[in-house]
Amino acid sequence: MHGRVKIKTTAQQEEEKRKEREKKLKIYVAARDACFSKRNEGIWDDEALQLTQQLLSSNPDFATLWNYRREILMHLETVKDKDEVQKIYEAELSFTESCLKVNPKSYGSWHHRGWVSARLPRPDWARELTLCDRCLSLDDRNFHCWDYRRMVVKMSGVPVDQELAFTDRLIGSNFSNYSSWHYRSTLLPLLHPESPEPPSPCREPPQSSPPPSPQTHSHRVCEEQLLKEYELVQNAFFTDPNDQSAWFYYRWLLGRGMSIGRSVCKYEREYISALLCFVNHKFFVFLTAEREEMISCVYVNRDEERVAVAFSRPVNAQSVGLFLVLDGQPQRVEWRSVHPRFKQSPVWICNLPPGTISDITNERNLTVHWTEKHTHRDCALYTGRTESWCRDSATDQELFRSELSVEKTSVLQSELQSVKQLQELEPLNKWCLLTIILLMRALDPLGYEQEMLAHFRTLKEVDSMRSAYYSDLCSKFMIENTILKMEYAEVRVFSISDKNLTTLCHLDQLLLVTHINLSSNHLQRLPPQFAMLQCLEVLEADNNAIENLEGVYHLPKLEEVLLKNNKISTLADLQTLASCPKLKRLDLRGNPVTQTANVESELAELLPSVTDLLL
């Protein structure tokens, strides 16, 4: 055994290395204790700079040491010449770089990289543009670097054309580069801006504006260019039909093009905002049209003497200033939201004071202020009627206009067979149906209605882990197209059985619906946002999964429920019906609770009003 080498044991090593490390830990804890004492006592000097620099080589994203060095820095070039300060930058520079090969995505090290380069006395912006270009090379989608380099490029003034070719660069060899697509999304516009419009009659003079930035500009492309990168785009999925940032891309050009043709005032001018959605790692992108912020409708009902009021967005009525006239003179009246939950909400309602409009022989004349946007709409109850409103349809708010179709029709329908192309040499591919789905949306989604829907069971089958998501979305749609036949046929009937719907959505366009039928789908309760359909009368859900009715709540005018084949398993699941004191019939047949001992006798009691009860 003498003369050979000892080899130490598995648990030798683990307690050298625990003693390592508390070692290293009591030097850590010592220094920043130092740091924390320095910085209290108000000291900016070089020891300070000295132990923030040890501690933040070691570990870069302790921002409250980024923060203290900055305040050393700052009295630093408050006693030392223009000179000194520019080596003590580039010193800085040169500490920040090796941070970032610690972790070349610390938010702390880019961060206060940006801030030394903004107040170096003479800043070398090629070399940092050299900087993100080596960063990029080692990982293209290193996002601090990528906001890091807009910054460079801003302070530096580097030429809009160069930045693109950057990206052509990094598109050219990685079509997978997410990053360099959407910074081209952000060039385009600057570089290749959509002409302007000609005059309309409506539209204001023109007014200086400063010049174009990402952030100001209109975010429309010439038709020269988009043609262009159509064909760089198309490239790029036909290559690759599963990736998924080309098609992203793709879907953000469709949206960039010429309008349509429709002059709009300087008040209609819709704008297009994306909603990036995570919903239980479901991913998709809306690009949803930006309504002009107004009241969308005004209902009064005599009987009841209630006034609602719906917006084109949730508000507060409470904090908007919204103020009731009726035939010129002001009314006292108290807003409130259609259900408890709501303290944002697009329908508010109120009651005047009894016999206010009561008397069915006189013209009465209302108008519904909002002061927070200077707008206003007025509705007139006529003589002999019971109720009235005013209001823009669905149709023409352009509510549920796709974000493809500001692009023109013709272009639309040659990008269709392009993409259905496509489809047919990757029958099964989630992205090309998906595109499809919403290329048919922009140009008919009536007429497309059948093909969306089996692309719809498609798209489910092949990406079974978004299947709930694709529901959703495919639900979204149907009830979409069913407003529009509702008010293309100008009843107030809301018919949607039998459509595999998974949720409920644009609820608040529903507010004059008497009737509505959502039997034989799949849902699950009928949400708060539910008691915005203040006019309803009858509720068919009949063969859905229905656990939860929260949102039947101070409904009016509701008379009739039919629940039959659903889930509601207990009497406090109808509770919200009591609040409804004109429901007569109520069908309960097939569901849980009515297996509860006294459940008829305990249903009279919770509500009265009910004469036909089928359990």
The other form holds:
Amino acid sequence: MHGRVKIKTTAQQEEEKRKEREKKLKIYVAARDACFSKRNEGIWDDEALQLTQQLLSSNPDFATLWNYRREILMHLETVKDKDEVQKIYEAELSFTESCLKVNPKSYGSWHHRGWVSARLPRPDWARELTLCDRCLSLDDRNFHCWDYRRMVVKMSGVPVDQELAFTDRLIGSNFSNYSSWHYRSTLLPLLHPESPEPPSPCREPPQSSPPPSPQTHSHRVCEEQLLKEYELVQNAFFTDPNDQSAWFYYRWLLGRGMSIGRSVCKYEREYISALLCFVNHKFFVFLTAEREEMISCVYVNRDEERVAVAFSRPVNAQSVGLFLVLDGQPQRVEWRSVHPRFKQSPVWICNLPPGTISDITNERNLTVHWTEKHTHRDCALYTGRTESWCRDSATDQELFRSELSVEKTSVLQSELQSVKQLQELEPLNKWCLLTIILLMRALDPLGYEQEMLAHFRTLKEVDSMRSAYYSDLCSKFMIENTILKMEYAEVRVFSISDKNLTTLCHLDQLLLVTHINLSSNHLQRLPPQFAMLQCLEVLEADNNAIENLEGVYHLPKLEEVLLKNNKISTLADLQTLASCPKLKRLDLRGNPVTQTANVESELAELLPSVTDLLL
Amino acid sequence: MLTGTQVKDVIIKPDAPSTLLLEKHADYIAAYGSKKDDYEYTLSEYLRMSGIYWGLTVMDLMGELPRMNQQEIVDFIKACQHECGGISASIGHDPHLLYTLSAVQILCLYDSVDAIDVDKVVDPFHTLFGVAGLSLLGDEQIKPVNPVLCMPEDVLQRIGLQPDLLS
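Now that you have shown the form predicted alone, what about the form predicted together with its partner chain?
Then the entire complex follows, led off by the chain already shown.
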């Protein structure tokens, strides 16, 4: 009957859909195979253009077809005149535009457009900028578009201040704009560089002809402009304290003008560079906390005839040209990392042939050479002394404090005041709290310790979903502070008890420690990195949640291990302790493992050196 | 309207599953390669090598790598290495850095880097190939890279992340 719509059953609909997709697939595969075979035969004709166009319209990420298309176009360049080529390439631009409508994030389409623009006899860069504006208005975070815009700016010589004004507009209309802030961060140093300093021998190429590109420029910004930028970004986060992008830009800014002294305490430098793009007038340190590469400590011990070397970063001793010279004689030694898991490690050990340094009446002079980095460290082993070491002294850290010019500290101080003001208005804002903590650590990590802990407590309440992250971060900062205190006191005892520690780090700094107290914390494991504590004699770790002792591995001087009230549950968990030959005293009270059958006899067999066992 | 880049936390409902459906994931991936008559599958041919890599790393993390057809995959990779040394995403496609790296990563998972002409791979791409690729091909000067997570081993150690098998 007329006018009656025939209702299909679901099964029929499914079947129809399936048939349609099969058909679609067939067409696609036929076109693709045709393309491939034409290309193999070296055919560059109109049909090839049609076929690739057909396929790329629905699948613009099919990179091989863009390659083919470019081959065809380059061939046409050789057989057509300039006007025809202009027309062809303008048609290409339209084509890429339609592809971009399908997928504005297609690498292939953007790349092709860039390629075409560069080859157009008469390019229209203004139009390209307009395209970028349109595209960014739809999605201001499309990095493809930003990259394309940067290319257009470069090719057409748009002046930097015009681009800066562009970011002004974007930021003014919508503060939250990571990409705009980021772009601004690349433009600012070009437009308002800090006054030139004698070039660093290490990294910076001599500044010759303008315009400097973001890649080679020093990334520093002059003071006057910086202060204006602080105001701009403070407006942003005062207006909307929940906007992440302004906070990140702010943190980047804080590093732009700093000329902090040459000798920098390792921790200040690490998190200043994490917080601020730290720029030292002698060495450029960018976003990553890259320390000066050196041997930070050499330790030698006559008893085990053992040498331990600590580096400023993990290395593979086997491949960096590490060698040992004793009293002017090179020694053939085998370097090993502290744990079999590590091919890269900050600490490496070796043993000297027996009898080499065992005679305590002889003074010996040891040098460790890191040939790859043209650096070395000496260590004198004196008569009558069983052990000796040489490492960065705490005095360096004092140097840091006094070299920090008052002017620059005051900038950090005033920023801290501003953010604290905001924090009073917005007590639940996590960005404020986190930024305050980081500023405090940059200013005076030990002095601000109590305040920092208070802020972390608030932070964990305010942003409870990330409380584990904050706990770990706070643990890291407390460990740093404890290391600083230990160095000032010039002792080899590391005591960090009852500090809510959830994780361990910087273990490479504890090479010389003889006593460690980790009791009453929330640690779950002593990870393989713990094996870097090569001088450890006493390990106190009562009242934690430790179930894993992987890192208590081949510690030659370890005599006492206190693990009362932890979570050691099986004998297998205690296996690694067998690698510590001097282990005498072991406290396992309050651990599930004590409930294992025959635990005493099993342990006697596993750990024969232990004479004082507490269960 | 000033909305700012807000932090968008997801609220996980209390009755949401608390375990991964590992068997189902493994079954899905194991069956994925046989979808040769599927439209979307064919369209994504341009990244096939990477797709295989992603599937294999997941299977490896689940301890299910043996379910995949190693020989077939290695043969496929061989067929995708071009004269210049570079490797394509699929047969007939052009060689590309991305898929050369994926292929090298796959071969590392299978400890079969020698199935391809290694010298040829390194030579044309040398400076562009990237640290990860060169490291996986055994360059001693470069720090080791974990092929499953494609991150430097020392970083993984520092953050305490080892790709332990999921159980």
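Positions refer to the first chain, counted from 1. All figures in this text were calculated on a predicted structure; none of them were measured in a lab.
Asker: For the rigid parts turning against each other between these two forms, mark which of Leu227, Arg332, Glu451, Glu387 is sitting at the hinge.
Answerer: The hinge residue here is Leu227.
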